[in-house]
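This document starts with one chain, in the form predicted alone, laid out as structure tokens.
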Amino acid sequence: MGVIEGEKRQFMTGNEVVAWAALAAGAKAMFGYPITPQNEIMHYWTRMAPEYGLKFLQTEDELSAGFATLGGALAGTITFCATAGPGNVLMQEPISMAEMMRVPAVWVIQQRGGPSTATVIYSQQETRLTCLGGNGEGLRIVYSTASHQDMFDYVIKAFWAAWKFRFPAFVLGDGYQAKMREPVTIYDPEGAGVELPVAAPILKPSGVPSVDREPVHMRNTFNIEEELMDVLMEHIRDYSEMAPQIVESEKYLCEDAEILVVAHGIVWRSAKEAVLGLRERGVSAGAFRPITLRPFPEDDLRAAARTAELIVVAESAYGQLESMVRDRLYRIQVPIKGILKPGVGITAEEIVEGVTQLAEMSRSEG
């Protein structure tokens, strides 16, 4: 029996969310450095910590907050951080760290604006560097969330990710997901048949090394580039066919869509309701998500681009997500345009706008 007993109805902040389902996952540990809007995920969780028996730790910067992590995870307990902004600049280099050693750990980003300090409330700007930051391949886990409800399912869902397969895995939300309130159902995953991850020493299993066991040898540094090649390649090749396993999209009305709208995160619930109004004008629209935006989706999002004659890519941020849908839907031969409006919200009724805006420069300019 897990922490929570069945299924119960909850009101309260995406930040709470994400503290209780850290816990429903088994998450026995948080290191952590304050920063807006994450700061409360610290808080609740400090406050659950006496009754669950759980451990926290306050360092004194996210760098040691983010090697903090994964000390805990090499020793055997299931970790997670949290973090924004220039925090999640600075984890960059524990991120990296874990991506090179293959050390199992999850991160939540509630993504602020940049660069610098700037605001503190929102954000989509920490799309890019989440999925690529760091010195490495980017060869990470991305969740993007929409709603308090996906904050529960795929924080629990991440740890199962992060140590079944050995590659840091975050949850990307944004501050105004941290911050407001909305129902959300939390649940025990056992006991609704979520495979949870299974805590172990890393660094130091059980029995003789070169007798029970093979050694425990973990690197991050080596001598030669082609010594570094190789054992990337490694990783590179464990990546590839752990994607088909993790890859997660959403479609609405897409079937007959000459429009396809493409969002993430919280202006996703923006671009559904979008597609509503604009086929309330007679416009055939439909909607994608790409849930993981590591790895990518990239066959869902051709099929779900099959009938389009124009995609629009709505976000708060100057053409992050855009990019990767370019990247991906290279040589199609439809016009891609964006809404981008970096560090703001974005309303359905801006979408709107902007797609019946676009299409007309797009038929006239065809």
Contents of the next structure:
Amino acid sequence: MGVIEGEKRQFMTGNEVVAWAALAAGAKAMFGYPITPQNEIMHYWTRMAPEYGLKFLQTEDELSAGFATLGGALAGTITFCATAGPGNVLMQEPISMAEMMRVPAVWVIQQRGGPSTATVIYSQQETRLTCLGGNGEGLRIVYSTASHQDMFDYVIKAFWAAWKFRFPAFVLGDGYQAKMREPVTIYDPEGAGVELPVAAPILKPSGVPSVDREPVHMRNTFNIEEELMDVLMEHIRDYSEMAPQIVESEKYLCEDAEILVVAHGIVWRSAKEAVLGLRERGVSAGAFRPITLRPFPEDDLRAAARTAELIVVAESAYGQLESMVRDRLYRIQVPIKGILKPGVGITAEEIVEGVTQLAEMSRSEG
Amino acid sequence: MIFELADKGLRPKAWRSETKPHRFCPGCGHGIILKGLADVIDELGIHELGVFACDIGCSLLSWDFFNLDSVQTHHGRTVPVVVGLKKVRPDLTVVAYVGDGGGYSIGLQHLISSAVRNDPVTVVLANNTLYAMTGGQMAPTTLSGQKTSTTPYGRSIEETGPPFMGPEIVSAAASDSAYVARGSVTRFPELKQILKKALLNQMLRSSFSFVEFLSSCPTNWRTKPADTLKFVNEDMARTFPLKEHRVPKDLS
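Next, report the structure of the form predicted in complex with its partner chain; the form predicted alone has already been given.
Below is the whole assembly, all chains and molecules, this chain first.
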């Protein structure tokens, strides 16, 4: 039996949900460094630690937390890390190594405003950084959550995906989701038929190196550029093969939508509400949400945009999702506009108003 | 010749023959430190439970040096990687092998913090007074007046501060349980004794060890063999005294 018996209805903060989900997924170690708004993940984890035999180390910085996370994962323990903002910037260094060495690990990112430090409550400005940060090719899995239920479900899924495909996996939340309380059903994943990660030691599998088996030599150094490219092309091929098994999206009233609102994370909740508001005004609107931002559900997006005459991206950043959408809809003969509010939340009413104005502008541009 | 001798059983078992000769320049001190480490790994019998981790710069050339599972990283992050390994697998014996740039400059926070926490890990640092792999730039350990590619007229202490005294500073931060010492590649029997204590302090006492070795870089120093030895034994040793800074009572 898992750590949660059956199903339990709870009213808790997103950070608490993350700690429970990590525990339910079988995580045994966390490394972290204080930064708002993810701190309570560490608080809950350390409180749970004695009861469940969990490991934790508060490191000297995020670089150390990230690299120690990789050490734990290399040793075959399901390990994770959580951070935000400038911590996410530092975290890109260990994450790049995880990508290249194919070390599985999970990062929970509770976004905050930027650049640099800024506000701590809410933002979607770490979208691009989380998807594509580091000196590499963005070989990561990024789930963007819109509710506490998502937090619980996708934290568990992120552990599964990271260990199954050996790419670093992220759950991209934000300060609202981290700090607010809302109802959530936490459950024993095994009982619910949810797949769990299976971890094996990458370093120190059984046997004496060079006696029973070859030594494992993990490295990120190559003698020539072509050698690097060969290794990387293999990773890229694996990533491409994985993508169809990972991509997820959600559609809302898209079948006949002339206006398609695209949003991720918590803005998705406003987008859905806005679609109803627009429909009340006689506008046939629909909404599309990429759940995975990396890999991006581009086929789903194209299908959702089939009947669209205008696409509006709503996000709490200045065009980070919008540029992804534009890229994926290259050559589409439909205007793509944005309701872009960097670092600020977006209400359904704002989307209704914004879409109405953009639709008028679009008609007059004709 | 030397390889024929080695094949007659004179080469340490921990030394991976398939990757020899190693990749270091002639006259480099890394090979001596790693040979000493291989001997000590043999002596302590830790092939099965040992993990070797190396850093960026010349130290990374040791990524496949041993018949040991190993991992290579960069910028002194080798220390948190082995801290993470050790946290979840306390039965392992872990060694982080770094240079003076990784250990004393870009990754100093990791080294110092690990010492403060008394993490049960062993950190081995090669001090060759400069960044060798990148072309011989000034390092925290560059001697006063020493010419490097970024101090072409000699290191100015007024502008850049004095050479970084690694074991002295780490031992000030470390606990009484820690083993902290400085040795030299020109004193091989002592080097092995130091490495042995540094590993035993982790294995038997679950405590932190940090050891620095004065090492040689004739390629960047542009020295002939005799001058290379002289630089280590005289110039470097004058600034960096060979000494055990912290020896737990039951380890000496």
